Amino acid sequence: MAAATIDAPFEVYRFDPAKDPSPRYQRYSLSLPPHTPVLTALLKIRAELDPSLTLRYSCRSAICGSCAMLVNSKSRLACQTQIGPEIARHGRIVVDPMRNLPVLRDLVTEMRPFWSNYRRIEPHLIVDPERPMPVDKPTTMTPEQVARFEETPRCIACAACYSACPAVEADPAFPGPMALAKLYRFVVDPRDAATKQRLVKIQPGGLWLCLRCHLCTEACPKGVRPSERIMDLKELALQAQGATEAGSRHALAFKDNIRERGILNELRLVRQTSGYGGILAQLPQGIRLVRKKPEIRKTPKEIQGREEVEKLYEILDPEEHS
């Protein structure tokens, strides 16, 4: 008995920078079983309807990561995304190349920026030259030590997290979630001799640009949860170096600021983060803000039930209250 099929309207991004003045979307219509992966549908379009369609793929089993793209505006693997739920939710399937990477042609992007950021974090063990690893026996770790980074080796470098990241979009110098998750993997490896060096090197213009939106974790097809690893890195960076630049100072100031009254004192937060020199540098912007929001000049009143806020701090930081 033949499997039931559904109408599958596709709108596929098309662009050849060498020939086309601007991108466009091309429509295709297929009839396919609802469990058909988007990648299979695209290959059917290329084989039967339009041989000029360009895309990248390899294993078709969610192992290689080659087929990462946008499906209905979400970064995901095309081989892992079935058409049925997408059509039920959106009524069509719109396919775009990944964000934050230059388009080479149609759905294929230039991956060099992604890999450049990966290489910057030196993704290998850095050994202490005065204490070289033995060559005649393996270097072992305890299960507890391995558990600290057991998720990160699952990464298949598909760049779906990089595509989903608004920090990369805002500042291309941001390393991206995958690179920072890999950094975490080596920072917590007890065999690595460059923990502090790695943390110090990544902080300026890097670690603290993360917006904590968790879109990278939503996009990751392998459950690496890079946003959580970045938060762990921030904690480790503060332990290793303290609050030495604007991002880390802002994070600590925000925590102390909220704790005082249970509500944010915005003017004080600027002073705590940037100092008086920073306030002077941002004076024109500050004047515009005060004109638009005059209440910001007033010290906020303590909220009712602030003791409940204090309980949250005790839960999050039990050592401070022990």
Contents of the next structure:
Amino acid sequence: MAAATIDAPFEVYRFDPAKDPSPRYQRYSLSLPPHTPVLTALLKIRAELDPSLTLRYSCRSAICGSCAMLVNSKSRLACQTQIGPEIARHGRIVVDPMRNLPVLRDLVTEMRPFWSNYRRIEPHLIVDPERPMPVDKPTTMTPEQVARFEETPRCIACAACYSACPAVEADPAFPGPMALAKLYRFVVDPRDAATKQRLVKIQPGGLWLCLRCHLCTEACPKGVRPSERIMDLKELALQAQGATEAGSRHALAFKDNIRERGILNELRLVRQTSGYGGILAQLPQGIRLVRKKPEIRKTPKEIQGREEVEKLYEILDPEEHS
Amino acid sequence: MERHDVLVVGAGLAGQRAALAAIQAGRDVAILSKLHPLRSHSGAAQGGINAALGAEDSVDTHIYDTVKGSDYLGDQDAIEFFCKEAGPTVVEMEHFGTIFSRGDDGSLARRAFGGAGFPRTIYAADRTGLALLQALYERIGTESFTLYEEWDLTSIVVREGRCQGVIAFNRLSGSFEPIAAKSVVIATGPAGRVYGRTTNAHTCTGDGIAAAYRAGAALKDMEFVQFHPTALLESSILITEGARGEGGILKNGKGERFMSRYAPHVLDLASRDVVSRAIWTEVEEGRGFPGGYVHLELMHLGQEKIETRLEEICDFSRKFAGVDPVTEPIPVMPAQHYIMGGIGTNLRGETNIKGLFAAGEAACVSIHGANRLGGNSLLETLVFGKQAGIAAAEYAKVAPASTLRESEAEPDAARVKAMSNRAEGEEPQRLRMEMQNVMDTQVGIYRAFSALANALRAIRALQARFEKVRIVDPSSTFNLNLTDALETGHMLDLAETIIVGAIARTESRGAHARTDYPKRDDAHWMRHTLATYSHEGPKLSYAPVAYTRWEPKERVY
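Please supply the coordinates for the form predicted together with its partner chain, as a counterpart to the form predicted on its own shown previously.
Every component of the complex follows; first up is the chain already shown.
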């Protein structure tokens, strides 16, 4: 089944910190069928052109999680990204190591920050000694309990989400999408006895730092949809503890604020999120903002057709708004 | 120099389970692996894990199916122990947190698998290995142990009649290090990459089996190589037997359900060796599709079943073969999948070397005999991983301290340095590809003396060329070119043991099918092959098969 080949120009990030003063891109010209995975192409480079090209890989079937890297700037698994569509769109294939992790050599990154964030969420069942597992038999679960495991068991810990996450880049305290999706997996596990503690513990400097940009969900090669799991966690966290964090207060304030006039009142938002103390703390920033954008001082007028907004709230949360 | 009571090499299910058992026995434990534990090939196992938990099923039926599946080469005492441990093992993994698929009543769901009398394969969609690996890694993460991550095993040191530890290559620092241990457990998994057309990961290069062989361990039944009936054409990516367990059917180029000719009773769910030979025969006799393959049809199962119970392979087929199993058949051919042979052990994972233990696919107890049943390998990793860990911990408790010396890493370092210093020489990957081609074409599903003899000559020629192999990458950080060389050397040894065993075994049994000796020959060959290293090549000897209750019969499915 010899398929027609296409020209596949590769530009691959090369850097050996032990001997190279700075990173460079090395070009390789290949001719391959369009359905060839990027990993297969890189292994062909290793086997036939340059055995010094360094990357992690193992299963080549998207289950071991070794080969996450940037393909044309997107965090992907090299083994399940085909060259054809990449070349059609970008004319070439630029391969870089993942973002948010230091480079050890070429496409190999230091994974320790990723794993330490994973360990931070206590990724293991915590069983209540008062409620031990059944003796000599498996636990049973209701279909509703089972349904909550829909996406998270697919995670292969490839770190593509971690690489794609701007919150990780901005704040090293943010555990990252994978760790939070893993946390959700334990929070919804009926065998786990630490649900409440987990939800309380993850809030300060953790859960609410998510920017809701959904880049992790776009990057995830396995459909875990981490940003949705994070939103699920936020909801569970509010239920478990109420709005005790700036992040959770901000979320609630946003909701009330929009509902009132259909448009954001930014000054009130700051007060509701951080209190008067928060306004004081943010005063210098606020003054700069007002200079640049004077209209922000005015309380915004209610938008036309605010009733429609109210209807949306009723649809989204019928109990609260009935 | 680092020192431990127990050093486990390999961090897949067998290795982690061994380590957990040794930790629980109070020993100081380390795991050394060339991959992060969650990247282990155990995670690629799709279909499930066998345990006779159904009301209609029984441990005895599981034992019988396994004995029959092994074509009567499995040790029946080991198989009895193995099947009795199945239930408790699955329950333990569930309690560790494994997310299994469930029936509507909330109990563990079961599916049918080849060669099994009842639906007894517990599963987690079609990523059972990953589900177990996650849970075991989560469990062992609560314990304290040392992890040597991304280290290659280069040698096992045996002196004064016992194992003293290992020599390993630290990829990140680029150094060869001795690690002293009273007990060493080899759990490095498969060696499937001796073949090119294999479902195995690129990293399945049998390093631990080869190092044990060089250190004097006897390899058992290496000629028994399983070919999985259904792999995607170009990539040889596995399509789980669970696909047929859920009702998938095989059809040849004429649209016939050809399995009715080979296994009239159970059709597509015959044992793997039977189905692989049937597909091979159909294609050889011109009843395949042009280009040489058959179809696996799932369309009649309906979109929902395909997308939930066979989620991964549905995704694989779409992404890797451009085929949507919901609307069209999947083109498949058999590919190397599993090696029944390995480091010979007893029920406790003990080898012929004191202080050296083995478990999982790297080992051969033997429970799979001449052919492994689907769903038994995940179970084997956990059952015998635990046993090996217990035995290694017991031995370490009474064994004297290792006498390993710092200088003992030097020969490995020097050997590799010579490869790096060469001005000219062959690229290790080139030798690897030539080896794979030899194994694919001459040591496949059907074997015959002439092809095997050619293969042996070819492998020995490659071994000679390997003496002049060259590592061109000068870097001391993550030098994969060096790893290529280490792995290729290991695999050439193992390829030789497979071929030598296959030439000697003049019968057809399970996965070993000789066209020149098509019949099973119980009078001569109901025995295990043992291969030990010598300068002239593997020396063969034989050991009896353990029998308890099951008389050998003709194997019909």
